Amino acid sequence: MQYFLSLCATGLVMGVIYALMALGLTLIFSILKVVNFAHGEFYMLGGYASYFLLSTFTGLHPLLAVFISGLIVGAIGLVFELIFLRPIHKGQIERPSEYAVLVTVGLSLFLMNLSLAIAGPIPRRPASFLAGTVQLGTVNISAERLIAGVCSLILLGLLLLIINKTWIGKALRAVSQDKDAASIVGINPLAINTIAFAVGAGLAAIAGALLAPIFSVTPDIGATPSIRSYIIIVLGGMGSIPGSILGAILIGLVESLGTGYFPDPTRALNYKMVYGLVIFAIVLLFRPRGLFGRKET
């Protein structure tokens, strides 16, 4: 039982961190109606930004570096949206869907190769938040993972509060539902698009910076979190914030339990992504729109 509870605790912590990244992708998709293929690279940039900040400013607290990394990458996302994605929403692009795929894939390849040129292929690991383990009742959990999970949970709570209770949150929801109606009541959809993309990129970067001390960071590390995020947002229902959070926690639990109970421990991690894909396939088999997906009208 203690082993089971330990796996569940790890799965919940990882699920909350996955939710942070998936929520960024959900926000971008629900507002801009664009699938960001560079989302994994924003995750990777967050890890590198944290590493270089801590290497340059040795007195900087690791958690402060995490949030500064989010701001830096969020600013990069803001500039990218203004230059490359805003023409789509101004009606200046003939084939907006194909264009969005090309520019986000291009950004992904550019960031990956730029990181390789600057940082090299050697894995980089920022300073640890806290060494050792924490005892929670009968369960031991890594202090780094626990801190990362708690920070993610706080950020998720703040984001939900902003979306549900503030003017900017109402504007985001209005634009996601109907851009024309939102503009009639005085909301600028173009500005909201930019805000959504910057916040989505920043959330991915914070997730990457939180996990970098645990898994380290390399130029190609964004591929797996990116695929996992796509799985989560489809599993939860495209554009659904509650669905993304629930889907992320479900994937985190399934991956943790699947790895822990795999018959051959030496090969368990090799199949980590498969466990989530199995749940993904089962849910979509019975509910094709995802857990919280709504039927198009």
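Model, not experiment: these values are computed from the prediction. Numbering follows the first chain given and starts at 1. Heads up, when I say rigid core I mean the largest set of C-alphas that superpose within 1.5 Å between the two forms. What changes on going to the form predicted together with the partner chain:
- After superposing the rigid core, the C-alpha of L12 moves by less than 2 Å between the two forms.
- After superposing the rigid core, the C-alpha of M273 moves by less than 2 Å between the two forms.
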The other form holds:
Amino acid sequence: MQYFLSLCATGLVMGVIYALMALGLTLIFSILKVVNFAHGEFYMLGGYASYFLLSTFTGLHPLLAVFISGLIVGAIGLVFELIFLRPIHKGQIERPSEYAVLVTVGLSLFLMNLSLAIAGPIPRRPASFLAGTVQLGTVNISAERLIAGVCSLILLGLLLLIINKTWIGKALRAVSQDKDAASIVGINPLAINTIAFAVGAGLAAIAGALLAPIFSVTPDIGATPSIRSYIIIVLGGMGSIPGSILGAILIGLVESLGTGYFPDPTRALNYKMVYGLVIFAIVLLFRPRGLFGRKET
Amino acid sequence: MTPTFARAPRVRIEWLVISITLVVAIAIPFYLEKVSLYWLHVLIIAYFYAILASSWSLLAGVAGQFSFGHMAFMAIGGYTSGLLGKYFGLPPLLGIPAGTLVAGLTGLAIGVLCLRFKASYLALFTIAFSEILRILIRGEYGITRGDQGLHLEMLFGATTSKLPYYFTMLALLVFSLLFMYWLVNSRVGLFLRAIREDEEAASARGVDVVRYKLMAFVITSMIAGLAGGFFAHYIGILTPNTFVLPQMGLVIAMAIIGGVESLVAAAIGGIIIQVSLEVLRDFDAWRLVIFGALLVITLRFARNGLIAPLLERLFGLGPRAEKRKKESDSHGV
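With the form predicted alone done, generate the form predicted together with the partner chain in the same format.
Expanding to the full complex; the earlier chain stays at the top.
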């Protein structure tokens, strides 16, 4: 029982962090109708940004570095959106959906190799927030993970508040439902696109920076979390915000329990991602629109 | 009658270019074998990437379906043949077809799962499949030898000459290009292009959309598996690192920079990029930064790639030539 509870606690905490990243992807998908295949690279850049900030400015609080990293990577996302994605929505691109896939793949290849060229293949680990473990009732959990989880939870709450309660949130929702109708009532869809992409990139970066002290950063670290986010958004329903949060927590729990109860502990970690792929296949077979997705035409 | 006169020399140029290319491709290994075995090896690998890039461009550029599993299918071809050889003593000549078949069956399963939906599901599923397959092959080192590498029997036994490998890879490239060219110019190719342009319209005109998408996906997966099987028996060792995602990104860059709608342009893109990766070895990691940037810029500003427009001009194909032909037709009348 003890073991089960501690696995659940880890799963929940990781799920909340996954949700942050998946929410960024969902935000981009629901507004721009583009799957961002460079999402993992934004995560990786977040980790590097936090590492280089902390090693340049000693004395900077690690959590402050996390948020500055989010801002830096958000700005990179903003510039990319303006140059390469805005032309899609201005109707300057032939076969826009293909272009969107390929151009984000190109960005991912570019960013990954750029970090390899600049930072090299050595794993970098930014300063930890807090060492040791924390006792929650009867369950022990690593302090780093707990802090990362709590930060993600606060950020998620803040985002949901913004999306549901503010003018800009209303504009975001309006554009995701009907771009033309939104522009009739005076919302500039192009500006909303840019904001959504920058925020989405920033969220991935914050997730990367939060997890960097736990897993270290290398140029190729983005692949696994981005694939996990793709699985989460398909499970939750492409473009659904509650779906991506719930999907993330489910995936977090399944991974944690699946790894914890795998018969051969030495090989358990290899199968961590396999559960996600199986869930992906099951969703495609039985409920292609996911948990909360709008019905596909 | 004027149009036939106007077109006659163009046909001659076409055949001239093709035959010169073939003569050079056949003659060059005999020269390289004396000068530099290393560059002969580079060419063999370049042809291998040309097969991958052109078959990926059949799927993406002609049928409009995006798979990030092309390198994974390549690896399935190689690993199937290698594992069958290691555990059941199957010779490469039987292992390679078996690997091709397994790649095709895997493609069929994934295709049935994903191709009923919009294109993005195939991309999402194959990227997950590819990476997770790599993690599994790496993790199950008891069976696959993991990062230490799976040793394979060489295709041509003990011979140290690279010439037979060169000619087999060249033949593989030429025949797969001929086969795909025939496919693209058949009714199937017409259906695939119709699906790419507008799935619903194609479906309304009676094209069985899922069936033809599936066909294109399985065929290109099998070509990747075949190339992978042969590649594995040439290199003699397979590691999971041969199909990391950046490597898949590189194949995509080859196809796009060459010209994704033209099989030959994609193949030439593959050869040129693979050779320039070797030429630019001093730049180390910066080489891929350059090609990544080139990929994004090509997509944005030269959608047809950098090589396809040259081919069009040379061979008088493509929209501009069609227009010219139409003009000369109307003048003729």
